[in-house]
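In structure tokens, the next block holds one chain alone, the form predicted alone.
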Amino acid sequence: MLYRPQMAIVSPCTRFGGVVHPPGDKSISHRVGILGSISSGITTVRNFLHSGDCVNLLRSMEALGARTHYSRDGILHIHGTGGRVMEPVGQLDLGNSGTALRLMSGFLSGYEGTFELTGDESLRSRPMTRIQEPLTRMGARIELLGSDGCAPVRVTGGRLKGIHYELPVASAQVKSCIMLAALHAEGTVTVVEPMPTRDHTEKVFRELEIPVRENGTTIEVDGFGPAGPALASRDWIIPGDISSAAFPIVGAAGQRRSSLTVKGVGLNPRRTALLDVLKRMGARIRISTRSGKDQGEAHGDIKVSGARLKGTEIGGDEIPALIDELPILAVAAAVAEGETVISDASELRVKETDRISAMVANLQAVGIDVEERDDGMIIQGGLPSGDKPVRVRSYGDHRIAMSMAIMALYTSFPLHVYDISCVETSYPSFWEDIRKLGADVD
């Protein structure tokens, strides 16, 4: 039985290390849940994410009509509608995945029919204006009922035409909801990127067959038209997360007696640059990179040694492929020697909550010396001694309350991190993983 406390005891530790199995990649467990779910036949997933966001993904799916349920052997198996959807009774909640809400709406804006898409406090408090404008655009009728262009979402679908659209700011999501409407629009929907950004959209198009062609940040999708396309079932293995492997590796990258290796991890180029910034700042990390059946994705097994970080500069075209694994960098840069500036990410301000916002005042509260900005934080590496407990906060937020746990591990006194249920959305087994490797969590 896993451990999932609501308010949880971290302890220093000075020795963090052993094998971890990061649970399976997020961002393309969504895209398999979806698709998996309108193609013909019976769809398999080994390593599906069986975490907050993904259960009420499939939920969603099932709403419409597909069917799942998981073997003894942990197995996924999705049976699909052969293309067909039937408006649900009631809302489609997403729970807190933005993610999920803004690639069903893309998604259903294809078909016949009103669906209403919803989430938790968290959820509907996030904008969803960027996905209006092409979606409708295209064809589709997209009202946001929350207030400032927030959730819940009604999506009226119907006959889509293709268009060409210039991404107003780099956005995966945006950019994976614009494809997918795409499957049932009449001509081709061209999207252009301010800068790259995750491809796992792509590369899950190709695997299935979608003709998708990309020309530098410029990526182009055929339509099928109002038919949509005929997906036969097959079978899939998630890499593991690399965003859930962040906290474990920077866990033991600046302990100098730690020793960590993530088998199976999903190494993404456009996925690593975490990988990047902790080298920058002087950690010991190698890297073994395997090919396979993982959705044409790039996967393998991360080293890490532990050694002395020193502080960097994290910005610029390196952001969107770190928006994610920025909460944890931060504790990273308050345990390396130096200053760390992270600036061009003021789309922190709007995730599950203001992780600018929340990272400062957690690490202001530990004693970090850190200035915020309106795109980033300056931290001052350096960790303060003491013997009193101290307390802090996850906002709701699963990433701020994993990156104070880990942040726990540097300090010479014990944090009380408050409101972790959060957890559940992204890494179930972040608690017990992490006691195994050695942290002192009650």
Contents of the next structure:
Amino acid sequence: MLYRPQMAIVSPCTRFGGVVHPPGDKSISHRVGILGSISSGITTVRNFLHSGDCVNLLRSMEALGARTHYSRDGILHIHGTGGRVMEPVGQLDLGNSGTALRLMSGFLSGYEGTFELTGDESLRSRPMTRIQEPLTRMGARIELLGSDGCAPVRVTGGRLKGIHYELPVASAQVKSCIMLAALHAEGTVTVVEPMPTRDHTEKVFRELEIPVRENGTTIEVDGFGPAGPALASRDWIIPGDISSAAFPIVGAAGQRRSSLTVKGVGLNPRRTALLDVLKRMGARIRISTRSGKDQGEAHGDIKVSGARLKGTEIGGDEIPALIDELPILAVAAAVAEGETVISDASELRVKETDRISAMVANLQAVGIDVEERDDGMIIQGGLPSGDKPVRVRSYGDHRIAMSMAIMALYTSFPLHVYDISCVETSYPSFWEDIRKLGADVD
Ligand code: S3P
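For comparison with the form predicted alone, produce the structure of the form predicted in complex with shikimate-3-phosphate (S3P).
Let's see the whole complex now, leading with the same chain.
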């Protein structure tokens, strides 16, 4: 096995920038990976995210009967099953991907058979009752084999019926789980969200000519019954992931001498609240949307010129549109002048790790004044001086590891970031990219 260092030493860097092409969007890659696998014929995907989470998803789709390979030019080819699904041998292991496990549970609920889905220790500690309840109401049998309502999840699929379901939490994963189950339902499935969440499933459905009706926060899908939909294969281009781009963006946003261009990034309005918040904090950001949407998704370039940032308030409806960016926004707040209050973000406690306590502990280790709240944190911006290295940990969470690496660009001392292999789950070229942008990483 190839040895990979488990710790990175990242040193301060006052001029960070250049051009970066973020890797493919993780959320869109998951949806296209699942639906491409049951289309008929060959689906091709350019810029599919080749990372731990998506590789685990593809492996599971193969265990269910699809075939996948990459051509020399890096394009993913998925040979779809034409709507069928084989009962796999053993469990489907989705690794660290909550998106894959939740979406696949919904998707498989409409198929005759029994399927067991599991993941790594982090994934086996995340709540699954949120998918059990609606899928059970639709008629699937969902057993949670872990402790306290956690994975492994055993799905016994079968005949599903339409339901009207009000989501108790704003979660695109749960919404999408129900929408995927809806494909095999008899009748209409209606999902009502408490707040708008990312709408990639709606957009991918539309591209595949699966009718979806959206009215504010209400989404309706008419089921195709037990046979499911007949999907034709097609060619996809996945835009860059704004959640990955967020790390270099914050790396440049708070340093006066920095300047960064992010190329080919997804600009879906339900994903770009990070940019609104940074602008509010005084960041100089220019967005150029490319004409035309690729496959229903807005995309374009972002230019960031470094500036002095100031504190802000982040909460309410904004949260679902920047949920994955909160750890790196906490870093932006730490290097800003004044106070930042993050509230209404208790969902952070059930991500790959408890991201509130992980970021509070790490920022405190760096010397930042942070107060932990049940649903967020209060950060007093301002960096301590000193030159002694400080150790921080990822808690096995990719976004915590990358946030702390970016934090190190702003400090006056090196940061030793421990347990960094998790970065592979969403942004395998992260270290290479930040090095190219001027970071000193050992
Ligand atoms: C995702 C939705 C979000 C997000 C996750 C990806 C998706 O989770 O945090 O990284 O692809 O639907 P929730 O919808 O559960 O908040």
